[in-house]
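Next comes just one chain, in structure tokens: the form predicted on its own.
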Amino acid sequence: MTDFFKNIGKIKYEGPNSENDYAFRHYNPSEIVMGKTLEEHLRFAVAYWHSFAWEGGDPFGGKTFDRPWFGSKMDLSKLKADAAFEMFEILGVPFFCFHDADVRPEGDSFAENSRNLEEIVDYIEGKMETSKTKLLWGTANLFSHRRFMAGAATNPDPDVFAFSAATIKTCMDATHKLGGQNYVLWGGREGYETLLNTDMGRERQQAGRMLQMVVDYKYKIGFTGSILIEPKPQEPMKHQYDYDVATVYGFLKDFGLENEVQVNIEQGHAILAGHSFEHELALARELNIFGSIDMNRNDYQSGWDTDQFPNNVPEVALAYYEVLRAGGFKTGGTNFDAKLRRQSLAAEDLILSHVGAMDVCAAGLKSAAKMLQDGKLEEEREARYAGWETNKGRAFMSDDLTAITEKVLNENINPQPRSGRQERLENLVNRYV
């Protein structure tokens, strides 16, 4: 046990009147939403590496937070490890997440790397043991090290690629062990900061055969889990390989992996990329590539990813919209990819940051399942598209050009412009948030 979070008791659900800021107003755990519980729906997790490895820098200041596990030693990542469950325990949330770097302290070689890496998982092991936290994913940090400085997979160096490699092996290899649902592969560098010393053939041929690496590996070790592309399309590099959902999903044909490999679609990363955040799940979704969703937001004064914790009700109810029309969560599930802004120091932030942002997505949740069942938001996308489902429209898509223009003035087809009923639609939604 820690002192870190002293004095901060379980939070429970007290209803939507409570003033306890202690306490959930909306996320009550066991409460049934189209036939699953909340806590079944959501599936929260807490994102070690922003909750517990994150010192609280920006890009144009270092270090504010001071925690007592700050440090480069064994026993600093166990009471991290202590101070982390602690906070799950707290939370109740039944998951949380990891890069390798953010549990084990960093080595001067591979070798020490994974004897890291082996020590800390087995202390995570036992904490698990009494805890009803489990692991939603891994993934290994090929970003922050100098290294991996013009990225990892798709470096110009060959020994990097195999550091890589070795690297990514470790850390799936722990996140089997901890029965962990789905590996993310997160390519932070994998791009480009210039073209002019940029091979981008070779480098997507790197990618792809690192990926096909990955997915041969998840076999021969029987892991069930899912693997998953979280996609960015720039920040730190110019250009990332996995820019949004559609650039992944065409990579993923480009190597036969698109019935293997699913994507983790981050809020942040959506909007860099010109998105809305359903746009990207609504489109994972028809490509059938769902998997799982980094939950947060940035600051829409800022030009940078900024990952503050969800405060926004509508916005999350239309990005759960398309989860639950997608089926909901298989193995993924709602990761805080958030982080405190650098002048939250104390305990009690770290708490309450995520007492608010589950609080948002469940209601955000219960809006969109209300939204759902009432049906008449799909009623309206049918009834535009009803004429595809006549006996013209269908033949229309087995008619070749020529066909189709003799239907055409045959017919006297001559067809007017009809409503999209926008803003009709707009004031739907808001009767439901």
Given for the second form:
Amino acid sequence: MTDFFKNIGKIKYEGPNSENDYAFRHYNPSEIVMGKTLEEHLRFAVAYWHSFAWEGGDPFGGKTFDRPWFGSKMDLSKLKADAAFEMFEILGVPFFCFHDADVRPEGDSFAENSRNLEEIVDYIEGKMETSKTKLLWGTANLFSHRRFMAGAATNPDPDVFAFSAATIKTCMDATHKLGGQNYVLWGGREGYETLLNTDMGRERQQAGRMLQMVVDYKYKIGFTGSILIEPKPQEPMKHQYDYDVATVYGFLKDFGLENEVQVNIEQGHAILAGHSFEHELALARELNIFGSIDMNRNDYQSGWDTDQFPNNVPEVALAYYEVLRAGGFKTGGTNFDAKLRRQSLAAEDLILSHVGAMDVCAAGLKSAAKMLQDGKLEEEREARYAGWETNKGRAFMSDDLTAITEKVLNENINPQPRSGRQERLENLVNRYV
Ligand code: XUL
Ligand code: CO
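Next up, the form predicted together with ligand XUL in place of the form predicted on its own?
Whole complex next, starting from this chain.
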């Protein structure tokens, strides 16, 4: 036991009228909604990096947090794991996510990194034997160390490609060993700063080859989880190759991997790409590549990735509406890829940020379920496209231009515009949130 979270007990559901800061108002894990418990629907995960590895720095100043586990020694990494599992227990979260660099001390070589990772993974495996918290996903940090400054898979130096491939292998092994349900690839520095020094075609081939190797290795080791790419349009690079869901889909199609890889969609990344979160979720569903979500918002004025905990129920409800329309999560879940503000120094801030976020998501999911079950929105959508369900409408999809032209002439087809009823639908949504 560490004494970091001392005096903070397990968070329980007390209902919407509770005045207790340390209680859930909306997240009752065992409440049944559309045939599943809220715990099964939401599949919450804590992000190890923001909660336990991030030091509170920004471009103008360094560390603000003072955690007893900061430092690059193995015993400190173990202390960090102890604190992390204490927080998982306090929150009752079913999952966590990690990068290799979050959990192990940084070594001077690939061999040392691998040894460190193996040692801490054994330690975490031991903790998981008595914990209810499972691994949602693992991933490799191929963006923080300076060797990755010009990319990992897409680096101009083949040695960096090799170092990255070897690192991914160790992280896939670690994820597999810990029973992870997904393996995530966020292309941290897979992109470019300037086209003047970039061979985009070559870098794209390198990225495709790396992804193929990841998929091959998944089968080789018998990993039954999903491989997920996390799209992001920019930051840290000026341009990132995995810009958004549509771009990732084009890339997957190009390399024949569209049935092997899905997407982990982050709200803040969707906004950076000029989309809404629900747009990205709906598109992934339609393309059959929906996997998982990172539920963290950006500041709407700053224009960069501020990774804040969700706190807006209507926004979250529209996202979960699309998740429910996709049939809900399978291997995926709701990962809070969110960090505290750098003045939120106290242990209680780490707990209360998650309590609030879990409550907002639970309230959003319940509103979304109600919208879907009441069926009014879907009735409107169906009515809008009803013409396509008639024999006349269906035939247009197989006619050619000549046949259609004849019909337009012979049947005197003269379409009359109808209202899209947007305001009515927006009013309807506001009744649920
Ligand atoms: C960065 C980001 C990452 C990924 C995992 O913007 O979202 O934390 O989720 O590498
Ligand atoms: Co993320």
